[in-house]
Structures are given as C-alpha cells and as structure tokens.
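One chain comes next, on its own, written out as structure tokens in the form predicted on its own.
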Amino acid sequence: MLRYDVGMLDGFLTRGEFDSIKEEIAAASAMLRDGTGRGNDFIGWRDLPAVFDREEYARIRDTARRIREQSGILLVIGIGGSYLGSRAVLELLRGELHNEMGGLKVYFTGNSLSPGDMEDILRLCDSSDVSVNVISKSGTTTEPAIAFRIFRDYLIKRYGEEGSRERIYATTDRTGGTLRKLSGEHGYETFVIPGDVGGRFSVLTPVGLLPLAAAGIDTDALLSGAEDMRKVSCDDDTLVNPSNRYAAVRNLMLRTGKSVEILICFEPRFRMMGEWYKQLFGESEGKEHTGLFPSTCVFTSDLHSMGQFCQDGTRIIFETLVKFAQVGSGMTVHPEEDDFDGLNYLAGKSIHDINTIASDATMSAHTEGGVPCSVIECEKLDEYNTGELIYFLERACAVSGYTLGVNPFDQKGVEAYKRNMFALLDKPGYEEDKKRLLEKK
C-alpha cells in the first residue's frame, strides 16, 4: 500500500503546525466525502473506481482487443485531461520507448497548433493501418477538432467513408456536442466522457482506459489499486489519511513561505507523470491569486542542471519524492579486469540499488542544504500501485484545494487565451473582442 512520508520534514515543520491545520484539513476532506463543497457537481471521479459503468467497461475491453487486430498505430486525439493521464500511465508503464517495443503503437496528437507535429505523425500513419480514438466533451475545442479534421480525412481518402468508420472511436459526452452528433450521424462507435468528471480528473474514465486497454495496459488491476485507495482514503479526514497528510503538507508549505512545489522522480518514464501531475494541481488550484506553482524534475538526469537550483538556489521550493521500491529485473553492474573506469567498487550491486541510494543521498543533501522533502512511496512499478498513485494524488488535490479556500475543479482562467484566440481568428461572435486586443495595440 502507498505510503506518504513526512519524516525528512522534522525541523522544517513542527507538531504544532500539524495540528493547528487538523482541523481546517479534516473539514475540507468532509466536504469532499459528503459533496458539499464548491464544484461538487465535478466529484464524479470520487467514487468512480468502485462505481464504474461495467458493460462500458466491457465494451472498452472488446474495442481494445478489435483495435489491435486492426492496427498497428493507434492515434489519440486530444488535450490536457483528454491525453495527458493516458499517455503519463502509458509511458510509466511500459517506458518512453514503448513505441519501439513490439504490438501497437500510440501516438498523442491534437494537444498542440504545430504543423510539425502533425506532418510528422501523418508520414508516420503510412507505414501501418491505423484507427483513430478521438476525446472530446464538445468537439469544438480547437486544438483536437483541427486534428481531427486532419486525420479524418486521411482516414476517409485511405479507407474510404465505410472503412474509416470501422476505425474511429470518440470519447465524448453522452448526449450533445458537436462530437457526439457527428458520431452519430456517421456511425463511429462512442463511449462516454461522465459529465461529473472534469479532464484533469479522468483518466480512469474511456478517457485513459481505452488508449491504455488498447495499448495493452492491465485496466483490472489499475482501477483495483485506486479503489484500494479510496478504501482507504474516504472515511477517514484525519492526518493519518495518507492524502489529508500531503494536502496539510503542501497548505503548510505555502502559509510557511514555499510557493513552488517539485515532484522528484529518479525514473526517467515518470516524466509525463509529472505533466499529468502540473495539470492536476496546476488547474486546480492556481486561482484567485493564490496556490503552488507545481513544477517536476526527472532525477539523476536533472541533477545535472536544476541540481543546483535545488541544492543551492532561493529558498522558495520544497520537494516530493515519488520512489518506487521495485523496479526493473534485477541488472547489476559487471566487473572489469582493469577497472578502466573505477566503477568496481560498484560491481554486483544492482542499478536499482545505486538509483535508490542516489536518491536518498539527494534527499539528504537537499534537506541538509534547507529544502523541505518529504516521499511518497509505492511498492512496485505496476498497474496497481499506478492506481493508487493516481486516486491518492487526485484526492489530495481535491482536499489541498478545499483547504485552500478555492474550487478545485473550475478552471476560468484557461477560458481568457481561447476567448482572444476565437477574436483574433475571426471566430462569429467575437467581434467585440477583436476590437478590444486591436485597440491596445
């Protein structure tokens, strides 16, 4: 079972800190539990892992199956909550190679408005059969629809309309939007985005089961982990709740003068982890001119340039470990007859072992050095303990966000650059918009 560790903490946060938080945590934890919070039309994720649709489910697991007998490249449409927690488990699970192992490859498209990234997936899709799953609620927002409007008509010019309609999937709402009405009228199988699930909370939703179904990822054992955790997590609003505990931490944290918070991952397949982890706090709680900046490093590779800043640099960071106990099969370092390279000390001890102490020796030279640390520890890299990441994280955030007096699971600020993009593209109805930005110029 995860664990959250405060330890490392001791002289940077005192007893009486924690309990002068106690009850402001235990307070927004039941707003959460009881739905009595701010956005509580957007907690749908809260008890998903045990609640989920079962025939959807099942449907998701048969579509995998026909997605993989059908392709060998399979293109995921969509951005931030629609392809961030999907690809985070994907490449965590199987490595940022994935694509080079063998069986399907899936590619993440429609999150950028680079015609680059475009062109270079397109040339990619003549090597193999492809199929599309493309998620979106309304099927309006721009950045997917003008992807797939792009690889639509690739799939129409190459498969022909009967053809391309067996190999297009949309995950979008259950009854309106733009999306949800042209499936319907050209027949493309759909699964449904739950309207009480926002996107940064959804990947354990068809948002991130089919892509991570299809790309042979164990689901059964992903969705046991979270639901594992939620067990865990959602009678109790105390500190001893592993989530309350990061929730009090980060709030601590931030009344104590912190206002970036890093998440530290010594594997290098975490990386998207912690995109998908930005977007969960990020959107959750920088608001009313308040919240962390969250912000993530890949160690040892980082250590090598933003090493220093975290050794060395302004006392405004703290640091969350994530650490995995077991990783890998077991490779050791060989000896050298000439030891060329002084590394025989290091002979017959295992790299996951030499990871492991750099990270502590890391975490201890940064404490020493008075950066706060604390470590969020999993037992093993799998699907199951993914899961439990996942539902702590999410939980935690919800919690963290109650606790600092915002909604969690609102985003207006992300609505500004899209209401002067439409403007300054000349979208109908943004007239007055248009003449607001040109008038500053």
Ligand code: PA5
Contents of the next structure:
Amino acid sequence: MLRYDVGMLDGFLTRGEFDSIKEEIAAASAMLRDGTGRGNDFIGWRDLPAVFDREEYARIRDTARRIREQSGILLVIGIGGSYLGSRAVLELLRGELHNEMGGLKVYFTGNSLSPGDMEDILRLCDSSDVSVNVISKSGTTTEPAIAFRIFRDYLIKRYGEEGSRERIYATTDRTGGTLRKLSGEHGYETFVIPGDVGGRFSVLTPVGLLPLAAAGIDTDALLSGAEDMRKVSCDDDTLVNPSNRYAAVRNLMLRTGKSVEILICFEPRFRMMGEWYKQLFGESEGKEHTGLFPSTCVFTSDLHSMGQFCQDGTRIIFETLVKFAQVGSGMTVHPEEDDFDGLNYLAGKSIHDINTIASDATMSAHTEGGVPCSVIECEKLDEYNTGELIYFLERACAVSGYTLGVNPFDQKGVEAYKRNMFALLDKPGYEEDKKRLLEKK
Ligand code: PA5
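Show the same protein again, this time as the form predicted together with ligand PA5 rather than the form predicted on its own.
Next comes the full complex, this chain leading.
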C-alpha cells in the first residue's frame, strides 16, 4: 500500500504545528466526505472507482479491442484534463518510448496550437491505419476542435464518410456541446464524461480509460488500486490518513513561506505524471491570490540543471519525492577486467539500487541544506500502484484546497485568456471585448 512518510520533515515541522492544523484538515476532509464544501457538484470522482457503470466499462473494453484490431495508430485529441491523465499513465507504465515498442501507437494532439506538431502527426498517420478518440467535456475547446477538424478531414479523405465514421470515437458530456451534437449527427460511438467530474479529475473515467485500455494497460488493476486507496481514505478525517497528512504538510509549508512545491521522481517516465500533477494542483488551488506553485523535477537528470537551485537558491521550496520500491527487471553494472573507467566499485550493483542511493543521497543533501522533503512511497511501478497514487493525489488536492479556503473544483481564471483570444480572432459575440482590447493598445 502507498505510504506517505514525513520522517524527513523533523526539524522543519514540529508536532505542535501538525496539532495546530489537524482540526482544519479534519473539517476539510469531512466536507469532502459529506459533500458540503464549495464545488460539491464536482466531486463525482470521489466514489468513481466504486460506482463505475459496469456496462459503460464493458463497452470501453470492447471498443479498445476494436481500435487495436482496426488500426495501428490511435490519435487522442484533447487538452488539459482531457489528455494529461491518459498520457501520464501510459508513459509511466510503458515508458516515454512506448510507441517504439510494438503494438498500438498512441499519439496525443490537439493540446496546443502548434502547426508544426500537427503536421508531424499528419505525416506519421500515413504509416498505418488510424483511429481517433476526440475528448472534450465542454465540446467547444478551441485547440482540440481545430485538431479534430483537421484529422476528421484526413480520415474522410482516406476512408470516405462511412469509413471515417467507424474510426471516430468521441468522449464528451452526456448532452451539451458541439461535439455531442456532431457525434449524434454523424453517428460516432460516444462515451460520457460524468457531469460531476471536472477535467483534471477525469483520468479514471472514459477520458483516460479508453485510450489506456486501447494501449493495453490493465485498467482493472488501475481502478482496483484507486478503489483500495478510496476505501482506506474516505472515512478517515485524521492525519493518519495519508492524503490528509500530505494536505496538512502542503498547507503548513505555505504558512511558513514555502510557496513552491517540487514533485520529484527519479524515473524519467514519470515526467508526464508531473505535468498531470501540475494541472491537478495548479488549477485546483491557484486562485483568490493564494495557493502553492506546483513544479516538478526529474532527477538525476535535473540535478544537473535545477539541483543547484534546489540545494542553494531562494528558500521558497519544499520537495515531495515519489519513490517506487521496485522498478525494472534487475539490470546490473557488469565488471570489466581492467576497470578502464574506474567503475568496478559498482560492479554487481543493480541500476535501480544505484538510483535509490542517488535518491537517498540527494534528499538528505537537500534536507541538510534547509529544504524540507517528504516522501510518497509506492511499492511497484505497475497499474495497481498507479491507481493508488492517482486517487491519493486527487483526494489530497481536494482536502488541501478546502484547507486553503478555495473551491478546488472550478477554474474561472482559465477563461480570461480565452475571452481575449476569441475577441482577437473575431469570434461572433466577442465584439465588445475586442473594442476593449484595441483601446488598450
Ligand atoms: O480541468 C479542467 O476542467 C480543464 O483543464 C479541462 O480539462 C480543459 O480545459 C479541457 O476542457 P474540455 O474537456 O472541455 O475540452
């Protein structure tokens, strides 16, 4: 089972400080449990692993099989919560080079407005048959909408109207939005994003499960890890509950002036999980002029770029290490007869053990240098443990946000740039905004 270890925080946080926040955390945890907090119409993710619609789940598995049979490439079109979770889990479990390892290739697009990236993916499409999973809860987000227009056109030209229809799968809201309407008109197979689950909490809905199942990820194990974490945490409002303890540490850190959290992992394949974590916490907590700035590092790589700052820079940082007890299949450093590179002192040691020692050495150097560190310990790098980790982080995020005093489930701040962009692109209905923007120039 996942553990959250605060042993290394001795000297940074006192028992008194933990005592001082435990009532607030208990209240936040109870608000989540009882559905009495702000944004409580968006806490559907909380019970999802236990109540997932079995029929919808069976359809996801069948469709995943069909995608694998009909295509060598799956394009996942979506942005923010509509792609980060599935990409993060896929890369964590299959590695950043998953598309070079055989089986269905999964490419993510529609998550930027870069023509270069889209052109690259279009070029790749000719190498195999292609299916598309377009994902948008609102069904109106500009980036995936543009990408869908382009790739739908590609499919129609290549397979015809009828043929393209069988290759397009839409994951969207049950009733609203352009994508729902379009899917109805064209007969695309659709999957529902529950109305009470926001984008960044949606990885364990069809948003994440369909692409992951298509890629061969064991979604049963993923959901079962999440469900086990739900069971141990849903009714416990104390600091024994690991997600409550993590929420407490984050809030105490902010109160002592540590406003930047770095989520650290010593596995490069964790990189996109870091991006998912940044969205989850950044969009949930960064509002009303408060919140921690969530950032990530992948060590040891980033020790050679950010390590100096972590050890010795401005004292605004605390670190949370995600550690996997078992990774890989035991590759070791072999001995060389003439020890030409002086590395024989490592001969026989597994690379994983060396990585773990690097991690221990780094975290104690940072602690001694005045940077508080705590550790999320996962037993193995597999589906089950990933499910646990996802649920742990989602729940911690909700409790941490409530403790901060914000609504963790809205994201009004994201709308400001969209308004300006629509105005400058002459979208009907934004004429007044355009006038305002031009007056400022
Ligand atoms: O967490 C969120 O709600 C957002 O980040 C959305 O996931 C993102 O904006 C994409 O929205 P949509 O799925 O409506 O296209």
